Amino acid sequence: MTLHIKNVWLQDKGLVDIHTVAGKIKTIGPALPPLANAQTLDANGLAAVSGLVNGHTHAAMSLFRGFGDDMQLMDWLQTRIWPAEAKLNEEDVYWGSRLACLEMIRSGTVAFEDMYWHFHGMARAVEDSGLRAGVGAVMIDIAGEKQGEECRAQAVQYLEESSRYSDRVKFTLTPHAIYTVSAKSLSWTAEFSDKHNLPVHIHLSETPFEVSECLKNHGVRPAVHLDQQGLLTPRTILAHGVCLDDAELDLIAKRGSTIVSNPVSNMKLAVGGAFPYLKAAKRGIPIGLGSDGAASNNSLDMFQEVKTFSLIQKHTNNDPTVLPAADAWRVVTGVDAPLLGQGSGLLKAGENADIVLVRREEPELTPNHDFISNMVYSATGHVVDTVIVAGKILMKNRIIDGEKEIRLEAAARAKKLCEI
């Protein structure tokens, strides 16, 4: 697909032209020529910026969304998440699947790193989507060996399945967490991410209570666990980080892993803390931004987060001055964690032709002091116009084909599963 993107606003450069060839960015300048048997938008001065990436997430708990609350961790999961979820099956993540990308899309989000069940249920949801994501086959298995055995071998099965889909739909391997995958289980993924080249995506030191028990089962913190079990390399992200020690993250800076903050789920949840961005971005760390699903959020829209995300680190700091409003942006576009967002997160040619447009007029944008802060602490979703992924139009006008259907069932799957 080529694309010849006209009259579209660039910080820095002012009305430029874009031109994408098969999924890339081709050339960037003044009024360039009309490409043959392009596809033309004129974007009529809106502004262009890179898409934002979600570094964590459950995109299907949308079904759950303001499903229990409010309510202590524990008793959300066992009276409300966990009996729900039993109920699901694919069509139901696809659906709910469906409906995370279309509020995704909506808010200007071109990829992101999914954690659930019935992986082809997500898969094929990303497909439709148009976006890019990372979806990977669960696995836990405090059940027992058996269990263990079961998601290993399901592993294996998608692996293999998973070429079925565009590049877009990049296989990742998901264990849930240190606390609820074997030793045994974290090994062998490690070996079968190193055999494949296979990205590991893994909660981690989301609360004092994770420490806790790791230091009480394995006499060790949750990052030396996981890196004896060889599972801390530069394929590796690291959903949370909220407890990490100084020499925790000395040893994910050596091992080159990445970390995904998820302050709003974090806060809401009262985890009792926040990730210490200044450490980790001190040593260097890969870092990214993650909304969490939508049951413990409640919103996937990646312009809160970011604002979220950098406030939040002044007020732990008392310090104004941290995470200014570009280091932000960096984060919330990948530029900061290049494993997450299958690309650079840079406007430039040969690049992803992973674009968003921005209606820059809108009053939250005005005046335009500084465009940079308006997109971290003024924006919200409400100012994408036109999300364009891999040089293919998938809102313009804030349209989206087949919104409403995906609406209806959506809503009328969450409604059964969260019968109680």
The other form holds:
There are 2 protein chains.
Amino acid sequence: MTLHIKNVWLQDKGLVDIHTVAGKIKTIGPALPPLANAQTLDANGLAAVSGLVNGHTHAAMSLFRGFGDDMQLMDWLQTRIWPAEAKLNEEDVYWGSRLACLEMIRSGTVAFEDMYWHFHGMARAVEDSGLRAGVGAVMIDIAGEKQGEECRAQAVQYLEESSRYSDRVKFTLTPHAIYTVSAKSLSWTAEFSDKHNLPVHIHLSETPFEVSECLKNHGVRPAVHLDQQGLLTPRTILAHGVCLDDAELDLIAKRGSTIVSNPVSNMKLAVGGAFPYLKAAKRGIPIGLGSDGAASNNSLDMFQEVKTFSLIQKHTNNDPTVLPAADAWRVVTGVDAPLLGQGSGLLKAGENADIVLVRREEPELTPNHDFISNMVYSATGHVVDTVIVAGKILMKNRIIDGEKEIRLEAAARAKKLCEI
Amino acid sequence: MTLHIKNVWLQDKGLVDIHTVAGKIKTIGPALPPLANAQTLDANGLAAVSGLVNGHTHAAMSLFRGFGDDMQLMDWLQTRIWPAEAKLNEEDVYWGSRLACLEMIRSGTVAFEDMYWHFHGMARAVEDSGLRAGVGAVMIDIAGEKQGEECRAQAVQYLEESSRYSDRVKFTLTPHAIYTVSAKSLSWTAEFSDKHNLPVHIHLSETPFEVSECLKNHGVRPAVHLDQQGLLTPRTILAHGVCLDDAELDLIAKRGSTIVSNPVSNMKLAVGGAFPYLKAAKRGIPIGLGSDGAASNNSLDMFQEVKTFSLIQKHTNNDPTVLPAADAWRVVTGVDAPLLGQGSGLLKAGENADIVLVRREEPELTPNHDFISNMVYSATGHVVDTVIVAGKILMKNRIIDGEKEIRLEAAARAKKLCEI
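Can you switch from the form predicted on its own and show the form predicted together with another copy of the chain instead?
Whole complex next, starting from this chain.
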């Protein structure tokens, strides 16, 4: 697949052309010559930016968007989410994930890290949508060793079966959390990840309750417990990290694991704090940003997420200079956490051809004193005009093939699932 | 002006028609008969909601969007904003305000409370845009009694001259703050407001520094100082109110003044806290929501503002049940603070024909388990299709007359002003 994008505006270069070959950016430069057998896309001055990366979500939970807001967490889970999830089948997950992918493409996200039930439902949705994702079947064995055996066997099976998908679908081990997965299964996950070089994506330190339970049950704090099972490695993605203390951050930095902050979800569920960004960044920990599921956000628009990320960090640290726009932008485009997004997050030759074209002439992006400030503080996903992943155009002029069918099918399934 | 809106979807009624006559809603009901001499608008199933109300902004500061973010407040004001503002003329304010009105219309705002320089620049922009606004010339007399005399005389003159505008332009007294306006001018404002029944719009209790300075200079806290000048009345709009203590909230409740929270600006400037919403609401204080100027937000989209409002209140109170969607929606549509927005904020017969038509079929509004939840937590201003104010269509299918000219003129002026 070969693509010649003409007349894109780059903040540091002005108007240029981009050649992409075999899913990679080949050349960026002014008025490039025609490319043999290439599809041509005239950007007419649209701005090119790196695609956004959603480092933690549960895509199919878009089915439960707005199904029980403003509730206490356990009340919400017990009376709404769990009864509805009990009815989920693979096709529901497929259509819910397609809906999420639709929303992500429309808001400029090119890659995400997912964690949910029905692996093939998710994986097929990623495959069909054209996005990149880390996908794995959630692992929970609170019911005991039989359940543990089942979910370990399932991981082995899914790894094998994941070969049927393109390399945009990255098989990822997704143990749910330290309070829902046994030490045995966590250790097994560590070994399996090491043996097959697989990423591991897990919730960690989301609430003070998780910390106190961990101290009670294991005598150590969550990151230490995870490390004791061998699960803090450079392949590990830790979602949330709200309640990590200094020693845990030191440990995570030493092990090279990535932390993904989910500011909107953390605020909406009032988990009891904000991710200690400054401390984590100072230690050089790779940091990404996630939306969490649409049921606890209730949006997958990473443009809105990155603004809230910067705002809550300024607010918490009582300092307007914290997380300036350029730093926040690096986080949301995956530059600060290369484990996410399957690439460097940089628009340059040799990198993935994951390119988002933005309409610069929206009223909310006028004037253009500082383009990156406009991206972080003024834009929403609706300024995105065109999305290209691995050199393929997924959306052009905000139109995505099959959008209406996906919306209708997902809405019908959501309605049925939530009739409880 | 007579308008027949066909096939609008109301959350509680399903598909109906709306008749508006002379700027008011006349009838709402299924399949209404044709209306003599009426313009017809077929909404084709778009959802009708009340227009959003921006209770505190400085519209023309859209010219300074992104011109110095992530800076300490005084550094930002002294090295960026004040030097640029020193060059502002009435035409700059007109075009900056037109740009702001463009952004507000596109995001479903129908009315706002403004405070800035060059009264006629603002007022003409409001008049020409078709929106409603409370508009006044900012009053500051820190330079001494001569400046005080001038700005009091100016208020008298502008009140008189405001008769040249339609009643959508509501002349409002806008003393800047207790630390920039003398007790003499504040008292005068109170008397003048009483005599002419004029609203008063003032910043109050935005930072701990304002409180400590007030205690040092006047021996009382900000709301008490304002009350001592007679300026806490049912006509008073207090912007921010971040640092109000219980006694001040009691006093404000007793006087019937309105407080407008500006959560995004407060977080971005890290003013040192969050508005005590629960305490204010418990006391029955009328509460509105504002964006503040685009230079400290950097957006005027009240859909994003209301989400952040709910999030920061849940976060601060450590309780996900705080400010549920329905309550937040009442605040942002002006229902909880009728002094703002020039109407009740309700869509019913006899009320202002200020109506926003929303596209329900966006991916981010799918599924529709709870429409108001979708409005508060999932929508941005980009879901707005059509905006009607006082029965006149200001935007249809997201198209506003003259948009490009306004963008280009404002951008050119912004560039010139910021070459410092």
